Structure formats: C-alpha cells, structure tokens
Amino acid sequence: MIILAIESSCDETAAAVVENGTRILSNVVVSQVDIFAAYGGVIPEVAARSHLEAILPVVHKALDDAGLTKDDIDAIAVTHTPGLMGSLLIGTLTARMLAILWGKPLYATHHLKSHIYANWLRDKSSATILSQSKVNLSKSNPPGEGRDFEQVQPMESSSTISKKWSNCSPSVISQRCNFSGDAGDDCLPEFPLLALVVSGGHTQIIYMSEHNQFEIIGTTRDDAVGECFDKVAKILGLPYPGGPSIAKCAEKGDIRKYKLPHPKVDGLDFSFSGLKTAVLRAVQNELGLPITTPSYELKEHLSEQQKADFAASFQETACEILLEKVAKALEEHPEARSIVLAGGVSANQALKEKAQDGRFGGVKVFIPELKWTGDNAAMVGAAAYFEVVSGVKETDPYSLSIAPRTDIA
C-alpha cells in the first residue's frame, strides 16, 4: 500500500510517499524556522502564506524523489487536527483536491497520532529538508509542469483499499502488515504501550492497547514542555527555537548549579508554567535584580557561563519531571511492554539518554530517529496506514474540515 502524505499543521510544509506504513520512499520538508527566528516564534498568517507558496512544489518533489506518478498512489493522507487554522487549511485543501482529481481515498489523521507512529518508520534514507527563505520554490516544478493535476477520475463509493483492509482482527492486521525491514520485528514497539508525546503544543501520556486505540492518561494543565523550553530560552537570550538552543547551551553548564522545583501535580498530569516562573525568579535572584525587572532585560546581565548553568539546570529538571510521570504511569500499567517517545522534544539528547538509562526496567524504550522527531509527512503516512488496517473508513474529501484543537482518538 503506497500512501502520499501531506503535513502542514504549523511551520513545516511536508509531503512524503510511504509504503506499508514503515518504508519511506520519499520525504520532503520545507522549513520556515529561519523565517520565524527573527520573531522568536511562529506568526500564523505568515506561516499559512508560506505553505500556500510551497505546497504544490513539495508534492511534486515527493513524487519525483519516489520515482512514482499519481497512478502508483493507493491513498492520500493529510493532517487535519490539531494545529494552526490557516496552516491546516492549506494542507487539507490540497489533499482534498488531489483525492477528488485523482480518484483516491482520503484519510485525515491526528497530528499527535502521526508523531507516535514515527516510531514505526524504519527506512534509513535521509529526508530532503529545505529552507523556504533560501529556496525559490515558485521556479521548482511549477504547478502543471511535470504533473497532471487536471485529469479528473470518478470517485468510487467505497475504495478497494477500504474493502481489503477494513474490519480486520488484530491478528490478521499483524499478518498483513509488512513489519520486516532492516530493523527486524524485535525492534518495533509492542502493545500495550505508553507514549510520551512532548512538543511545543502538547505534553501527554497516552496508553495504547493496540493499533489505533488511544487513551489520554496524563496531560499538561497549562504550558506544554516545548513551550516552556521556548520561554526559558527567551529569558536567557537564546535564539528560537528554544529546544535546540537550550540543549546546545547546556553542554557547558552545571546541571546542579540551580535547584529548580518539581511541580506538585496529582496523578499523571503535568504543569510547566511554574517551572518557567521559577527560572525567571532564579535568574532575577542570581543577578540581584527585583522581581519587577522585565524578563527581556535579563539576558543583558547574564554571563555566558550563567546562561549555560541555567540552561543545564532547567533541562535536567524538565526531563526528570517528564520521566517521573512516565515511571508512575508504568506503575499503574505494569502490563505495558513498550514506552515510546514522540514529538519535537523527543529530539532532546538529554531526554533520550535519561529515558534509556534503565530506569524502566525491562520495558523497551523507543525513540524516533532524529530526522523524524520534528514535523514531517512520513509519520502522517505511517499513521494513515495503521488507520486503514485497523478498519478506519476513508474521509469524504468534499466534507473534510479542520479542527485546530481536538483530543487524539
């Protein structure tokens, strides 16, 4: 089963071609990070306009890199929730258009579900990552050149794919899915599992009893951990995005220099707004400045070593908070056979090392390859594939709508 997948939920325009949910035939990402570095964050309207410019050339390149045409594609997948409204619209409208024109079944996927399924990607090829501000996309495979987007084919009322794969039992799904490859079956997550989803907009622990079954058992009550990284980076005067900046700065810092609190939150929920404020107060105290001092003025008074020490202390605390909750979730679900990390923050080297230090006993820990931790379309293709084999029905391209905020289901 070959799926053309599209992702545009925030500030990356991406398209990929994925075979059987695990093998990546192509993956193209146009990043807007250099555009928003000057602003310290994403501007939704600018992101949407950038997606509009990039989306068709990116789809062209994904097909070209895979050496395929529309006739080779079995289905189209796209992220429809959650994300920035304008950004989601560009991706979903493109996917709807292609599904109608090409007569292909359409599958709308949840962004967090896609991040989780990045752990099933096993292809060793590298992604094509382009910088939008440095690439003139309008001259690269312009619409209508090299691809026929105008040929209309009648839509079938029920696709062949849906008939072939729907209503399968878990055992049949296991037999039909191509789990072979370079990694081997023993290197894939086993169910039931716990997923720690950590990104700029989400921090959740999700329990999965089997494919496409999700139960949120822990979530943040305020800031997401990735958002906290960004805000602390701004306090320290480090560039956007905050995650990589803090990780790099922390390499020269002392993780024990500043003692930061662990929020007292019952159950498996998280809270990171207090940690962000604690860093702010610690910096003000270290500099001998009153608490009325604006956060944006503090960076001018910090030495490079102080920045490194604060970055290291914060990163250590944030990672421990995350993994303490995972350990507690494992106590409540001792039947879990795997733990998977997902989302942009799973790229953090300190978090990865701590998650694999043996603290979870014999439970296997899975972390996506670095190139698949950020937003990309390959993970969307993987998620859509496991929806198909789990019996999820295709989406009507004429009625698909976006949902800026929706819980995973």
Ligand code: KG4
Second form
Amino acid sequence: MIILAIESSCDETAAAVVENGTRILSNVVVSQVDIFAAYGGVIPEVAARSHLEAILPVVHKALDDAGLTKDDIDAIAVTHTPGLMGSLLIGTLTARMLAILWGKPLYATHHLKSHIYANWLRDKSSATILSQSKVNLSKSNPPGEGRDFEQVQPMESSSTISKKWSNCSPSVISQRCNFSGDAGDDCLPEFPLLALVVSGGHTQIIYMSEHNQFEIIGTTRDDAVGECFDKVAKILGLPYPGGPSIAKCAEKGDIRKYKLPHPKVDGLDFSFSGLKTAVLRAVQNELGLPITTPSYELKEHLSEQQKADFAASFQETACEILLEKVAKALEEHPEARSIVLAGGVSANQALKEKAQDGRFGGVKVFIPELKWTGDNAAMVGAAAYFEVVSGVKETDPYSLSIAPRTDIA
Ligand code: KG4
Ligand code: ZN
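After the form predicted on its own, can we look at the form predicted in complex with this ligand?
Once more the chain from above appears, this time first in line as the rest of the complex follows.
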C-alpha cells in the first residue's frame, strides 16, 4: 500500500510517500525554524501563511522524488489533530482536495500516533530537510511544475532507498524481534509496549497493547518537557528552538553543579513548570539578584560556563524525571516487552543514552533515528498504514475536521 502523507501541525510543512508503513520512497520537510528563530517562538499566523506557500511544492516534490504519479498512490494521509489551527487547516484542506480530485481514500491521523510510529520506519534514505527562508517558492514558478526547489541547498539529502523492506507486509511487520544485545534492522517494537511521548506540546506515557490501541497512563499536569527546554533556553539566552540549544550548551557543563528538585507528583503523571521556575530561582540566586529580577534580564549577567552548567544540570534533571516515571510504569506493567521514545525531545542525546544504559533490564528500548524525531510526514504514512491494517475506516474528505487539542485514541 503506497500512502502519500502530509504533515503541517506546527511549523514544518512535510510530505512523504511511504510503502507498507515502513519503506520510505520520499520524504520532504520544509522547516520554518529559521523564520521563528528571529522571534524566539512560533507565531501561528505566520506559520499558517508559510504552510500555504510551501504545501503544494512540497507535495509535488515528494511525488517527484518517489518517481511516482497520483495514479500510483493508494491512499492519502494527513495530520488533523492536535496542533495549531491555521497550520492544521492548510494540510487537511490540501489532503481533502487531493483525495476528492484524485478519488483516493483519506486517512486522518493523530500527531502523537505518528510520533510513536516513527519507531517503525526502517529506511536508510536521508530526509530532504529544507529551510523555508532558503527555498525558492517564487510565484513565477507555479507549484506542481517541479522547479520550485531548484536553487535550494538541502541541509541533508540523499536518495539512497534501501530495498530491504520492499517486501514488507503486515505479517513481516508483526514478526517477533529476536533481540540479542544490539538493535538490528529487523528488530521492531513488540507489544505490549510503553511509549514515552516527549514533544513541544506533550509529555505522556502511553500503553499500547496492540497496534493502534492507546491508553494514556501518565501525562503532564502543566508544561510539556519540550516547552520546558524552550523556556529554560530563553532564561539562559540560548537560541530557539531551545531543546537542541540546551543540548549543545550542556556539552561543556557540569551536570552536578546545580541541584534542581524533582517534582513530587503521584502516579505516572509529570509536572515541568516547577522545574522551569527552579532554574529561574537558581540563576537569580547564583547571580545574587532578587527574585523580582525579570527572567529576560538574567542572560546578560551569565558567563558561558554558568550557562553550560545550568544547561547540563537542567537537562540531567529533566531526563531523570522522565525516565524515573517510565521505570515506574514498567513496575506497574511488567508484561511490557518494549519501550519506545517518540517526539522532538527524543532527539536528545543525553535522554537516549540514559534510556539505553540498562536501567530497564531486558526490555528493549527503541528510539527513532534523528531524522524521524522531529515533525515529518513519513511517520504520518506509517501511522496511517497501521490504522488501515488495524481496520480503521477511511475518513470522509467532505467532513474532516481539525482540533487543536485531543487525546490519542
Ligand atoms: O515533536 P516536535 O518536533 O514538535 C511537536 O510536536 O511539538 O517537538 C518539538 C520540541 C521542541 O520543544 C524542541 O525544543 C524539542 O522538541 N527538541 C529537543 C531536542 N530537539 C528538539 N529537546 C531536547 N533536546 C533536543 N535535542
Ligand atoms: Zn511533533
């Protein structure tokens, strides 16, 4: 089954062609990160307008890169929730229009499902990730004529497509993983599993008994962990997006320099707003400034070493908080056979290393490849495929709605 997938829930315009949920025929992402770096965060109205400019050239390029036409596509998939309304609108309207015009079935997927299913992507090809401000989307180049990306230098690009998964079928996909130390390519997550979903908007532990069966067993009561990385980065004067900036800055820092508290939240729930405030107070205290000093005034007083030590201490604490709860979830669900990490924060090297340091015993830990941790459409194609094989019915393209916040179900 060949799916053309579209993702536009936040500030990445993405399209991909995915075969049988795992084999990527093409994957194009146009990121608005460089636009929003100047503002220190996403501006929803600007994001929507940027999606509008990029969406048709991106879809066209995904088909072009795959060497396919609309006639080769079996279905269309799109993210319809959660996300920014204007952003979701552009992706879903495009997908609805194509489904109607081309007469293809449409599947609407939940963004967090897609992040989880990034763990099923098994392809060695590189993602084509482009910066919106560097892409030539000029009006003289009508979308759909294949010239829109001519002057662009991709940040990462290759069209090597592994043939390994060309025979993928649901039976291959559900094969047992014979884990013997190292994660081989053939190794896929086994059910039941625990998914730690860590993104800019969500921090959840989700129990999956089977494909497409989701139960939220832990969730944040306030900020998401990605949001916390972004806010702490702002306090330290590090560039947007905060997650990668903190990770980089932390490389030269001491993880033990500042003692930050672990929130006392019952059960498997999280709380990250206290950690953000704890960093703020620790910075004010370190600088000998009163707690009334506004957070935006602190960065200019911090030395590079202090920033690195704060970044490292914060990152250490945030990762431990996440993984302590996963360990607790595992105690409550000893039958879990795999742990999967998902979402933008699963790009974090410290988190990855800690998750794989043996603390979860023999339970295999899966982490998506770096290129699939952030928002992309290949993961949407994977999630939609596993919905189809789980018996989910297609969506009516005339009535598909969008929603800024919904739980995975
Ligand atoms: O999944 P994602 O790309 O978008 C959402 O669905 O929200 O996640 C974005 C979040 C941002 O908060 C970003 O700072 C964080 O993921 N992030 C990271 C890293 N790379 C991205 N956080 C920590 N370490 C990283 N290396
Ligand atoms: Zn995301």
